[in-house]
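First comes one chain, alone, set out as structure tokens in the form predicted on its own.
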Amino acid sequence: MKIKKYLAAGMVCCMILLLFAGCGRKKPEIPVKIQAGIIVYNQSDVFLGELVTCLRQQFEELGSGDLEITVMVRDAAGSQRTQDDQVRELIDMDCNVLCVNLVDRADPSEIIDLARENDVPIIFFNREPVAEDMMQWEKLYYVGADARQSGQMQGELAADAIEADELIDRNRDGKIQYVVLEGEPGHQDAIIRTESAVDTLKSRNISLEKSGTGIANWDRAQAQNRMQQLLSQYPNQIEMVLANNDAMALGAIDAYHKLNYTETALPVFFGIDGTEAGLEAVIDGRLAATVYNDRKGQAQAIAKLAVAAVTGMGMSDIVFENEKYIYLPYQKVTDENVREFLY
């Protein structure tokens, strides 16, 4: 009997040792289910709508095999309070990563506090928070592009067109009378795009005379209205329109068509973003040129970073600037290369 007791005790000891040994070898569990929340400032923004479509596609491609990805999209419709509530809602629904396009880039504190309290990483995109806010927590990231580069490229495209075609200066006064259609009052990207475009033109020795500015909030219909107002002040005088995005450039064109201007009386129009409608307008000659904002590349970067932030896998493969930022370059689009950007 004693021998049997000793054998039984020995077997129990061996099982306990094996159990502890197995625990020692166990790797940290990697989540196989990602619930990603996407919140945009206003999905009626054409570029943002196209970017979200690309982002959905990227998450769908990554969500295969052992990795299940659920995507929930919310539209803040221009309200920061609404966006704060949507972040709270998505966290309560167990989202474990958030992709946030801020309504007010200077007011992300409540969103950051909610995410930090619940340990939910945030990838801000398209509207960059101020640097001080990005330093509030280590799990805050940004994916976007350099607004200054887009303005510089728009200015270069405009300078190239003016130097190549003396007829743009219709009144032959040696100056280009122009108007600017800006995104939002006080918005960082709008200010930078405008300033860098104009500064670039001046650096190319293009003589400019500003006729006016219209705030159109990135919107085509608002841009049409603003342009009609400007045309009532400066009929047949405007030779160039610089718009902070394609939607507003197309709105300006709509204004001319509504007022029945002839083709020979039209100014030259320049946009930014390379939306599908903007690219088509370059093909048919309504837009002289635009600057491509790489929505597909940004969507790939956001999706890859979201998966890495949740699973911990692949983060070392991501190239950051200052450990938090990913910037995708802009590209110039003219009638010579526009078809390369259509997909």
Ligand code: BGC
The other form holds:
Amino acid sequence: MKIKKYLAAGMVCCMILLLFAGCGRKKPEIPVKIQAGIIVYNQSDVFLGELVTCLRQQFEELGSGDLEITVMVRDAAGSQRTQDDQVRELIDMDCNVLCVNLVDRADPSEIIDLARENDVPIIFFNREPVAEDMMQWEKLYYVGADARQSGQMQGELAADAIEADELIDRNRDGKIQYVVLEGEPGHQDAIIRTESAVDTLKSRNISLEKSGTGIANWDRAQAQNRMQQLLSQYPNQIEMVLANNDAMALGAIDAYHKLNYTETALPVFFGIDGTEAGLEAVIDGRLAATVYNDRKGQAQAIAKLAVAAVTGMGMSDIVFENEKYIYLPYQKVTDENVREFLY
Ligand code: BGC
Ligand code: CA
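Structure of the form predicted in complex with beta-D-glucopyranose, given the form predicted on its own:
After this comes the whole thing, all chains and molecules, with the earlier chain placed first.
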């Protein structure tokens, strides 16, 4: 009996000792592993496809030292329900940080609830949630770019081209007949890019006459379709095409080729993004200019922030706007500097 008591007392002492030893030991600063889940609204989107490639590279680079990083990518293929399920799945698979490109930027509540319940920080990117949703939890961040700046730059590039080349005004009526190809309605980049591009042209005293607008949801094939319709309404009358992104600008060019317009009968085309195909088109002169949407810088910021959000490492070096936003600047791309953007 006595022996048992001594034994029990001894065990309790050992446990207390172990407990203290445990408390005294410094917590490891880096968790063993970073498991990043990346979910994209639609991977057939050209810009997003290229951004995800950059993001994989960035994680690979950061993971080559002491950190072990694994990355899992999911494509929501345009469905918010699918995306919500993918968030659940990735959290179940022990992802400890999520990079989310929302399908519906007005509907992130379910994702935010899931992340908060499991204490998994989220970095939203490219499709910006509204401010009230971003306030729901302190571990929500956003990485993107300022839409107004891209529209302004597109407007300036177009104004420069029009001032430099009087032949752009083909019918010599002193006005530029133009069409706009717009991205997805409700996307923070679509309306603002259009408005600020047109306002910038007007502020440069360029007289404009709008022939039409087409919504083509960022997509090359849809833009081609819409442009063909516009051309059947205004054959040979359009002098400039402003597209909210490169894919749609290239779709508009496809329409002219499909309808057998000769090179000399083409209007000037302006895009935004500087995708690989967009940059190629600037090099060979099919696009007059584009605006670089800094996918590499965005990917770098997302990857750094993901590591910081999990480990705390490097968080104090990150410069935020309003504590949780990072906006990378756009840059103008013309045939003079386009080669700087190729890599
Ligand atoms: C890009 C588009 C892209 C869209 C997707 C925009 O910022 O310019 O090319 O389709 O984001 O959300
Ligand atoms: Ca004209």
